[in-house]
Amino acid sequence: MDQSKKGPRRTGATRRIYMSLREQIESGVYGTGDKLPSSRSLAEEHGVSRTTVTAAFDQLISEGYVEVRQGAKPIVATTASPSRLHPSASTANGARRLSNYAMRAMRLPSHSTAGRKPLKFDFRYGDIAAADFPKQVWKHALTSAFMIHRDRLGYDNPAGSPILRQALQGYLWRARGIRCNPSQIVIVNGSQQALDLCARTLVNPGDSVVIEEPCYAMARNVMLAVGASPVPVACDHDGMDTAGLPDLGQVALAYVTPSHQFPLGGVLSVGRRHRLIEWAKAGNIYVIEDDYDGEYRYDVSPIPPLYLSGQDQVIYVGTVSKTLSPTLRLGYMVLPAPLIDPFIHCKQLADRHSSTYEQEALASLIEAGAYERHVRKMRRSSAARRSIFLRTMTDAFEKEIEIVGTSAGLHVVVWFNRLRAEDEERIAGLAGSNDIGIYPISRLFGTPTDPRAGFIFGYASMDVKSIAEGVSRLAGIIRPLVG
């Protein structure tokens, strides 16, 4: 076989990255002149060093696939057109190009750590401790769901199990003060599917979508994937600054996290809530309220959902990922009446329906009161972890840091007053090489504005002893950097 068709004799991560980029160029995912992901973003995505990624780029450059200009991202070379590439290119055997949606999605960072070597002290936000999962209670509920007599096994209601929707109606009233009809509730595979359904049902390519700045990365990405133009609105300690809302124009949708802004932790103030709802009503715009961690409040009373201020304009999204487990992929939406049928039809096209057995198991936990007992237990455990994290970080760094978003949720943001924002990735890499996972805040900004280095710390996945030891080890790494 022609050695050139086999590619370079490389092994490991460098070869995987090289092959992935080469195949995407050959298949037309990246066209001539298109910018490629930066070495920094690829290093994070694959869990490797930037040196490893640079080696892959060097090989692509030597083969004429990629060009690099000083101070700019690598781009696909003008000579790298499908007509001159190997038979595996998109033109082989009459294969067609990917859709525009797929090409947009392929260009977005995956934000996945699947397959990455586990870190001993991982402060990744969104993860929860495996020991907290109520294994026996869930096993019993799931077994009971399996044993229910069914005349036949068939596709279920795309809106979700009627018993779970009924159970959630009562739970949402007790826990969040939301009054709704079970018909307004649609069960989804986690809040991410809810966001995807919102994008596909309400947004056309070219439409503007208002998002927070900074923003949950997977919310931004799902809008970019459908061809929307995100319009970032700055956030502060009072949540989204609604004075910065754009003219209505072509705005199709808005996405907010009003009860605990992700990632900064601000609560959308009453005045701003009213302004947001009035703006949405004036433009007939729907607002997605992502209440991703509404069960966790420590120093403050529960924050009323935005849904209570404008039920006809707000799509409420909830999840059990932060209370039970993100592995279950169970979430729910409360929809304004005009959206019920369109969303159910789109949900059916996406996956028919979410798993019936897991839905019925969750319903039985809610009906028996076991779910709410578990939530209270999780709140106590998280409060203890939060307390030890805040105390050990303050003891370790004193006035060198500012911690924000401490009154709720399962994460905080820590700003390091004497470290520079441009050094975040290097510091995260240094921590990772010492078995500590920390995550730069700049990845969640469209355009970072704070000159300080900042990191998101999740504290729900480790016990208090590991949290304290992880902070102590991190201090040993960072303190020499601040002098």
Ligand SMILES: Cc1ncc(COP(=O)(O)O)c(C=O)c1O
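Residue numbers count along the first chain shown, from 1. All values derive from a computational prediction rather than experimental measurement. Definition used throughout: the rigid core is the maximal C-alpha set that superposes within 1.5 Å between two forms. First, how it differs from the form predicted in complex with the named molecule.
- After superposing the rigid core, the Cα of Ala475 is displaced by less than 2 Å between these two forms.
- A displacement of less than 2 angstroms separates the C-alpha positions of Val464 between these two forms, with the rigid core held in common.
- Put the two forms on the same core and the Cα of Gly64 is off by 2 Å or more between these two forms.
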Contents of the next structure:
Amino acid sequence: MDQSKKGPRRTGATRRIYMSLREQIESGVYGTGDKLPSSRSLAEEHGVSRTTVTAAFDQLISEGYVEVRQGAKPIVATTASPSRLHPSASTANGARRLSNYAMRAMRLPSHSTAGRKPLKFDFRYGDIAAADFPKQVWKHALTSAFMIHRDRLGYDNPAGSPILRQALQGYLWRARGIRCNPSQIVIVNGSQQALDLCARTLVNPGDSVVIEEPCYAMARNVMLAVGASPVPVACDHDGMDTAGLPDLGQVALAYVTPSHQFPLGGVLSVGRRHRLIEWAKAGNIYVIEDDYDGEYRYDVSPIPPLYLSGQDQVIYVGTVSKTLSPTLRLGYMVLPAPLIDPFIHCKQLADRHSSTYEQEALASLIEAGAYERHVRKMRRSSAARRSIFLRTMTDAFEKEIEIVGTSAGLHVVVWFNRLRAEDEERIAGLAGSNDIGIYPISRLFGTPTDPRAGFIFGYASMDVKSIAEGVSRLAGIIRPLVG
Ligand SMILES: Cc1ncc(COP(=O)(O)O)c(C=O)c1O
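Having seen the form predicted on its own, I'd like the form predicted in complex with the named molecule now, please.
The next block holds the full complex; its first chain is the one shown before.
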């Protein structure tokens, strides 16, 4: 049988990656000379080691689809144009007719974990423990929401349920000191939809968007997909270093995580807050404040949102993904007045509105005080998880590591002083083959600057026993590498 039709005889993952790249080249998603994703980002996307990805590339190279030059990213070979390989491919499957948006989106690594083999000790950031979800309370609230609407099922307000917006107004005042009018609040399907709406509403292809370096990949990717050029501004323990803000010129928008920089954990200092707002005012630019885990603070008092430093400039974004569940897809935005109508129009075009039952269930939890009680409970259980993680890591690695971003949130970054950044993927692969999920920090940098290997550890989805056991097993793998 012709090997080019059969693909590699390696592992299932190698074959999957090989097939996916080959299909994208054949259908023209990647054209001749286009850069392909690096083996590092493909390893992340598919949850496999770099060796697995390299095997897929080797096969594509041997079949003439891909070329690699020393030290550069792999590119689509000149011999691999769709019309040469499959004369009918470009018209038969319609892929050539994809929009520029879709083509750009297809080139970005997917962050879906669907279908991935679960790991026994997974320090994946973003998941939270199912055991913490208030099942009975939520079930009751959902049933009540259904009963309210049982006589009429129709489309609702694109801005969101008035009951929830009213309830959130009170919650935001009590929890975050934000005073706003319910008319400024738009309910969205998680923060991700808020970021997507910001990109659609405020950014044109070719515009620059200021982002943090390192940055939340899903924020950077939303901007790339609309054709914007991200302008990364370096972050340290005080958050984004505003001395590095670019000249205003083509800048359309800025994205920050001021209360707990993702992923490094810094808190944007007061001076930098003022500088950022002044800069944004001078250019008439909006700043997205992604307050994704503002509920979780441990040894420090709550950090006021950036919103309080510049209400006319800041688009405040919150979510229940870290307090209730990311599966609910419920988030909210607080908008400056001129943006309310444009955002409601765009939200309606995107999906009419977010699910009414879930919105009203959340509203009733907030109104009854059950949401804030739950948040307090979550804060206590996260504090217990965090403390066992920090203690067991420090005991296991002592002076070999530096842990940053510990005062807030549901994750930390651990730098390994004697491991090299270029070995992160190999180490993550090794851990993965021992049923432990750890996630290289370099994936979140445009250009990594720290020569040490670093990993982002989420601890919110594991119980304390598994955290301790996971750390001890990880130590068994990493200790021999540091000598
Ligand atoms: C920086 C950041 N923003 C937002 C979110 C939450 O996203 P969503 O509300 O879409 O679930 C996350 C989740 O991991 C995050 O890390």
